[in-house]
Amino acid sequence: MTGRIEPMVGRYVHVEIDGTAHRIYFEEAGRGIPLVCLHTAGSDGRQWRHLLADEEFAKDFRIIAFDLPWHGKSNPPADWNGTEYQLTTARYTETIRAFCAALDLERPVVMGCSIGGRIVLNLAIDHAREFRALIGLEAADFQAPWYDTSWLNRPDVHGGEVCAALVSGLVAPQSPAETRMETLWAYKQGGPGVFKGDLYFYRVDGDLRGRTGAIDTSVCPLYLLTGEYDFSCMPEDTLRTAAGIVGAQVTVMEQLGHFPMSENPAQFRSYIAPVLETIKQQKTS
């Protein structure tokens, strides 16, 4: 065989979730401390790939990164009957807890990004003794709604360009072309309403002002990183946010913007690596 091979693997795990059973794709690759990736709204764990196909950080991290049902390659449930898809904190919640559950995962570290990194805001502060570590990228307790979503679902408009449209802006622009588009492609792609379904999420049902101060860094440490480009989740509300967490490390990354992991994975793999060789040592000590 002459092609070059990368190393993630995916697979379909079933997982139930409040009670309806579902049926979601992951990747992962290496081996050691569970990392668990979580996508943005609207797009799907390809924007991991570099993050998996990273052969330093897989001799330590087994890097999992999966599809949110309605996501990517995973469907919605079978016994979906078309009913709009809306995104709630306790559904998130409750989605990112089952799936560690069902493969196994002993005290996980758990990286998201925008609203992964809103929903890692709320596992620091229900649920933090199941996990190692967490970090937020492109992560505060709320950002006021900058734009109108009610326009996102309908027969007349192309949802996937709108929706590439709409974030495109949020990618810094010393990002590489090739990366960038590759980054707007997943949102070109996405199904029907799901963007706005998660949305909800972020701009309605996930608004965390004045829960982050119960937050104990001494129980699960946290991490912020937020990119300087980001006008979405902006430094200025992620320092905010930290400002009220006792412990919370916080970093604003340079030349990045909502999309660090996808949009620009060698500026963003200077960032990560220092609190991934952190979370690595915390084990081993």
The other form holds:
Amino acid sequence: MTGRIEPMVGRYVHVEIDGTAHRIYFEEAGRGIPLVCLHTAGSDGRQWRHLLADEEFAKDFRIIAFDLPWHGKSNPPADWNGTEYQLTTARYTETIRAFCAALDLERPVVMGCSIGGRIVLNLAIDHAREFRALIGLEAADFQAPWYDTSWLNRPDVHGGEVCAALVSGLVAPQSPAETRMETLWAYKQGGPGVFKGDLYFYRVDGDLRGRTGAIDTSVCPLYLLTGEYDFSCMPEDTLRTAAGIVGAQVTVMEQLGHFPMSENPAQFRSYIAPVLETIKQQKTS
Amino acid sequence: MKKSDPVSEAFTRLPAMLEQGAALIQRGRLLDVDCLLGSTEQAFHVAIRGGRIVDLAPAPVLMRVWTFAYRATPEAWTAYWQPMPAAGWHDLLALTKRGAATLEGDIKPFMTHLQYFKDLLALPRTGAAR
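The structure above corresponds to the form predicted alone; please give the structure of the form predicted together with the partner chain next.
Once more the chain from above appears, this time first in line as the rest of the complex follows.
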């Protein structure tokens, strides 16, 4: 073969979530500490492709990114009858735990962005002992809404166009045009109502204010990193959340927005590499 | 219109800047709307037909109606139009969230063409359509 082939491999795993069988698509690369990556609302695991292709990280980490049901190549479950999709805290938590169990992952690291960052906080509250470390990107216990989500799914407005246009402002202006467009492309491809359904968790069901103080970082270290250009989960939202969690490590990432791993992979790498190195040392110490 | 108002002067140049951007006009090809755009000090009635600005007149115009209005403070426009705007000043909806701009009226045409309006109103940043 003369073509350049990237190292990640994609497969499907059958997972039972809330009593229903789901066929979940995931990609993985590397070997070592399991590192499960969670995509943002309304997108899919392709956001992690640069991390999955990182040969240095792959030496010590088994990097895994899966598509939530209804997202990317993970279809809705076979018994779905077309009712409105709605992600809840309980469902999201169970999905992650069921996926990790299905792959027999031993105390994985979980890194999530946006809704993935929010659910990481919930994992830290309720299931810390199951994880080696937790990383929340663009994560906070709550943030003020900045638009009405009813615009995301209505027959007279193009869902893909409006979803992408809304989040386009969350990409930092310094991010390369190529990766900006790729980040937005995933939003143009989402199924109808999926982004909106994810935001039910973010806006309505997943308010963690008053609960994050229970996080014990001596059981599971917690790292929070937020881009300075993210005006959805603003740096002050993350800093406020971190201030209430003893031992939480917080970083504000310059020249990055709401999608650090996909909008500017090189810039993101400079921030996540030290975190992964610390987690690696934690294992060997 | 106030003299020596660089924000208003930029708005008066919008039709010409848009005409240089065939791709942006193409994206707005199905857009016909009368809207109010500008600063909180000086807004403009903007008539868009087929993605082109066919009329731009300083407000107020007696009994002229508009469908939606997007108005930001002069300071917000100045910050928004920086070649590399500062965080929180880099997007139309970042400006509304921070209270430096208002979005009013029937916003459906704005939402159906959200990226069009973001790019149209960012033209003074570069002087040409992206």
